[in-house]
Structures are given as C-alpha cells and as structure tokens.
Amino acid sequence: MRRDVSSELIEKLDVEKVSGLLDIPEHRITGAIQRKTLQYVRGKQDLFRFDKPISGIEAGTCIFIKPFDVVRGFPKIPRALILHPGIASHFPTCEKVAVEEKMNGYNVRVALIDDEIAGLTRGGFVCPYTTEKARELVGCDFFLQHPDLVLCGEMVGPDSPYVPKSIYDIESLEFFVFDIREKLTGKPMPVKTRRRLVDEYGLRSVRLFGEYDVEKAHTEIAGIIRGFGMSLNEGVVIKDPEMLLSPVKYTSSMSNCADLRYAFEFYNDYGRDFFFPRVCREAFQAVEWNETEDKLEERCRMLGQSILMPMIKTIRKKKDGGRITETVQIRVRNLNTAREFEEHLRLLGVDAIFEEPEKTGDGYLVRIHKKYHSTSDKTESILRGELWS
C-alpha cells in the first residue's frame, strides 16, 4: 500500500529542530505540511516554504533541508490610507520617522545558503534569474562578513520578468536595499545603521527623503508624493528609525492608476483583487488633500481611464483574433539560467512562451510571452454570446 505523501514529506524535515528554532509546536508543523500550508519545493536547494503565515512566522519563510538553514519571510507592511492622524497613531513612541522611497519593482531577499548566494522571491521560491542577478549585483563580500544577515530589497528595471519598469533610468536591472534582517529571527536593523553598512559594501540603497517630526510628517510626505507629479514613482515607506515598530507604506495616485491599467488588461486574472483597495486609496487621499472640484474631476477621469481603456484594448485584441499575453524580458549571462527560469515559471503555474535568445554583448536577451488564459477564455466566450453570471 502506498504511503501517504504528507508522511513522506514530514520525514524530509527535521521537525523537532524547526520547532525549537521557530518556537512552533511540532504538531503545528506537521499539520501545516498535511494542509499544504508548508510546502515542499524541489530544486537545486530543496526547501520547505510557508505559503501562509503560521504562529507568527511570515509567509515566504524558507527552511532549507541540506544544509539546514532558515530564512524568515519579509513581513507584510500595513498601508496608510490617510496620513494624518494615521502616522501619529501608528508611531506613538517615536519623535521622528524616516521616510524612504517605495520603489516600483519586485521584493527580493538575498541570502547566503550553503556558501552560495540565493535570490528569494516574496513567496519563498529560489528564482534562478533573480539568483544570477543577485550574484552579479551584490557579490560575496557582504556575506563573507555577515553570513547570518539577509539583504532585503527591490529588483528594479526593464529586464524584470515580474514587474518590468522603465521609469528609473536603469538600463537592465538593479538591486536597491531597503532592509537588512537577521536570517533566523527576522529582526530588522535600524535605518541609519543599515544605510551605513550598505554604503560600506558599495551596494545601492533606496532613496532616503529624510527624517521628520511625527506631528509634521504628514505634510512632508504629502509634498513628496505631490512632487512625483505625473511620474510612476510608487510611493514611500514610513519607518521608525530604530525599526522597533513596523513600517507603513503610502502610495501615489499615479502608481494606483498604473496598477489598475495593468490589472484590467488581464481583468479576469487580476482586476477584482486590484480594484477595491486602490479605489479606497484614491478616495481617502482626495479627501485628506481637500481637493478642488477640478482636481476631483481629474482624479476620477484618470481612475476611469485606468480601468476601462486596458479592458477595451484587451477585448479589441481578442475580437481581432490576437492572444492575451504580457511580454517581459530577461537578460542572462548563461543560457542555462533562462532554461532554469522557464522551469521556475512552470513551477509557479505560469504558462509562457520563450523566444529564441538574442546575443547581446556578454549575455543574452530573452523575451517571454506570458499567457493569461482566464481573461482570454472569458473574453472569447462573451464575444461568442455567453452571458455574464
């Protein structure tokens, strides 16, 4: 008789050791494996990843099997919909708050695993493309002195397979550190200490706008957001300088609308989840900023365009017989990285077509067409006469 799959997976993990290190009862760990909340991922470095938070352990936390190692997930950052009095109520013990840029890319943790650098995505997967880029952009010097620390940052640029952006004058892809945490505990480093350490190793940090009195910070931050103007800079992260309290994020209207434009191009895959919270952000920001009727009309127009225009583009494209896809690109030094990344997307359930690599300098440019089947099928069925239910 075939053994239960979860029993086989439990045997792969030193449950007693994990229980002691993470302070989780053993039955919670085995139960999480059985419920597939703690998932086994086979790869060059076999690991278990927390798909959801459990007992104070963040989603995306990774437990590597051989050699045994743990990298805590990056905590979810709450969002301020209104700056005043939101900042004062969230940071009651702080005299000042540090305000850094929230860059428009994808969240990456870079850590040393078995004497090799690994690039971990927010969900807790070792991404081969991110790993290659981390090894190029970060190097080993930092981890030779600090093997038990994790560099948390944003991968930003046009050669991103997840969030391609061309708004920062970046040629390919860059890594900007916004946090340094202890690998096992997830304890963060104070802002000034972290920025000094990042500078010491010649790495890049996200932009620091300044430190502001808590009671006046809302005015300063509103000015920063307005200063973005029509650019697609995403927003800011507001931090306790000592990092004893959790940070808070706040985004710009242009960024909200850009998210909506993206989501509603693939409306049946992303649209519903993106819509409601972003509309709420727009409404609260408009009220807090006491906008004139003209400003409100402009905000409403931009919001409506961000929703309708990409949907119309998608419907027209499908009506004309086109495929509903998103085109992204990666730039690799080794073609094996592209092949491994294709397998990585398959693991994530992403259906994608990889074009033939194009030789460029000392590497290769690979264009990738991600298929969005739900939006494509839904659009096609409606165009054939199916009713919306």
Ligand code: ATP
Second form
Amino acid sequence: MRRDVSSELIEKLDVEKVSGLLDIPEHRITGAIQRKTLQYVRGKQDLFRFDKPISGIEAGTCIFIKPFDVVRGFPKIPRALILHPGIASHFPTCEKVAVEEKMNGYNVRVALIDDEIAGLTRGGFVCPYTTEKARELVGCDFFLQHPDLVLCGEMVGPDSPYVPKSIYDIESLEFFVFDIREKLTGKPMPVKTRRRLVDEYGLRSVRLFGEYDVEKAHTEIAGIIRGFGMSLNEGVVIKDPEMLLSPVKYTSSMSNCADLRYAFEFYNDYGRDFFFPRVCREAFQAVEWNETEDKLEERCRMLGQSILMPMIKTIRKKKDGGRITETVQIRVRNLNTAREFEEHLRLLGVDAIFEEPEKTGDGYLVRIHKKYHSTSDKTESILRGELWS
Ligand code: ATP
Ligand code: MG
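Since we've got the form predicted alone here, give me the form predicted together with the ligand too.
First the chain shown before, then all remaining chains and molecules of the complex.
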C-alpha cells in the first residue's frame, strides 16, 4: 500500500522536539505539514520552512533536520501612514527612538548551519547565490564567537537577482546589517549593542540617522524623508533602542512611485497587490504634510505616471512582438553557484533564461531573463481582441 506523502514527511521531523522548542502543539505541526504550511525543502541542507506563520512562529522560519537547528523568520515590520501621532502611539513606553535608513534590497539572514555559513532569504530558503555572497562579505569570524546568533540585513546593489538597485553607489552587492537575533528565539539585540558588535567585526550597518525624543521624532523623520529629495532612498525604520517593541517603517513617495513603475510593467503579475496600499500612503502623506495645490498636482502626476507609463511600455512592447521579461544579473566566483541558482529559481517557480556566463576578472557575470507569463498572455489576448473578463 502507498503511504501518505505527508506521513513520510512527518517522520523526517522530530515533532516532539520542535513542539517543545517552539511551543507549538504537536497536532498543529503535523497539521501544518499536511496542509503544506510547513514545507519540506530538499537541498544541501534539508529543511522544513514555515510558508505562513503558525502559533506565533514567523513565516520564513527554518527547521534544519541534520544536524537539527532552527533559525527564526524575520518578523513583519508594520508601517506608519502618518508620523504624528503614529510614532508616539506605537512607542508609548520609549523616551527615545532610533531612526535607521530603510535600504532597498532583499532581506537576508546569515547563520551558521552545520559549521557552514548559509544565506537565507525571507521565505526561508537557503539561496545558493546569497550563500556564496554571504561567505565572501561576512566571513566566519563573527560566527566563531557567536554561533547562536543570526545576522539579519539587506543585500543591496545592482548584482541582485531579486531586487536590483543602482541607487547606492554600490559596485556589485553589499550586505548591510540591521538586526542581530538569537537563532532559536528570534530575540533581537538593542540597537547600540548591535551596531557596536557589527563594527567590531568590520561589517557594515545600515545608516543610523540618530536617536530622537519620541515626541519630536515625527518632525525629524519628515526632515530626513524630505532631505532624500529626488533620490530613491526608500525611507526609514524607527526602532525602540532596546528592541523590546516592534520597529515601524515609513517610506518616501519617490520610492513608492519607483515600486509602482516596476510593478505595473508586469501589471498582471504584480499590479493589484501593489496598487491599493501605495495609493493610500500617498494620500495620507499629502494630508500630513499639508501640501499646496502645486505640490498636490505634482504628486498626482507622479503617481499617475508611475502606474500608466510602464503599462503602456509593456503593451507597446507586446504589440511589437517583444517579450515581457525582466533582466537581472548575478556575479559569481564559481560557475556551480550559477547552476545551483538556476535550480533554486526553478524551485521558486520562476521561469528564467540564463545567458552564457561572461568571464570577468575574478569570476563570471550571468545575465538572467525572468519571464512574466501572466502579463505577457493577458496583454497578448487583449491585443488579439479578447474581452477583459
Ligand atoms: P514586511 O513583511 O516586513 O512588511 P515587506 O516585504 O513588505 O516586509 P518592506 O516593505 O521592504 O518589506 O519592509 C520591511 C523590510 O525592510 C525588512 O524585511 C528588511 O528587509 C528591510 N529593511 C531595510 N532596512 C532596514 C532597517 N534599517 N531595519 C529593518 N529592516 C530593514
Ligand atoms: Mg524591501
């Protein structure tokens, strides 16, 4: 008789141990495996990943099987839509808040797994490219002394296969730490202690703008965001210096519009989820900043352009017989990493074409074309005369 797939998976996991360590009832763990909320991922290091949060355990939490290890997911950061009284009401027990730059890249947790450094992406996958970069950029020193800590940070730069950005004057890819947490509990370190530790190991931290009185923070933050001007700096993350309360994020209109421009180029793949919250952010910011008619007009024009122009570009491209793709690039030392990354994207369900690697000074540059089928098919069918249903 064929055995149920989920019972085979359940046998791979020490359910009793996980239940004790993470304080989740055993039946919730087995149920989650059956419903595929807790997913098995085969790889160099086999693991279970939480696809969604369960019983207070964050999505993206990884349970490694052999040797057994747990790395908690990176928690969601709520967003303030208005600074005043948003900040003061979120941090009622703090005298001051620390304000750090919110960098725009992708979230990575670097941890020691089975005596080797692994780069985990937000969803709880070990990404082969991120792992190669983490080994280069972070090295082992930190983990020799702190094997039970996780470095959480943003991978930023043009050689990013997930969120490529050229706004920071970074040549390839850099790792900026914004949190140090305990592997098993996810407990974060206070801001100053964390920044000192990062410095000690010669690693990079995200920029700290300063610590401000909670009551005055909204004015300072508005100044910081306005100070970004036309540049595409994303925004700030406001933190309890002791990290007892959850941080809060606040972003600029320029980066909001940049996100929309990106999403609407692939409108049928991303557009919907992007649209509504981003319009709300613009409206609240406009009111809080008490904008003049001219400023409001400018904001409306920017928002409209960010939505329509990329869609028009996509429709024209399709009309001319082009393909709807996004080109990203990775820079690897070892060609194996590129091959493993190709496999990884397949696992994530991303359809991508990898160009032939180009030899560079100390490695290879590989261009990758990600295909957006939903946008491509929808646009094509409408251009053929089909109706929007
Ligand atoms: P979330 O699930 O937290 O809402 P999201 O995918 O919507 O995340 P963002 O809107 O980019 O992501 O905001 C949160 C992310 O910002 C974090 O997951 C982290 O990767 C990133 N980030 C960048 N700079 C910082 C910083 N200084 N402190 C904390 N997080 C930062
Ligand atoms: Mg982000």
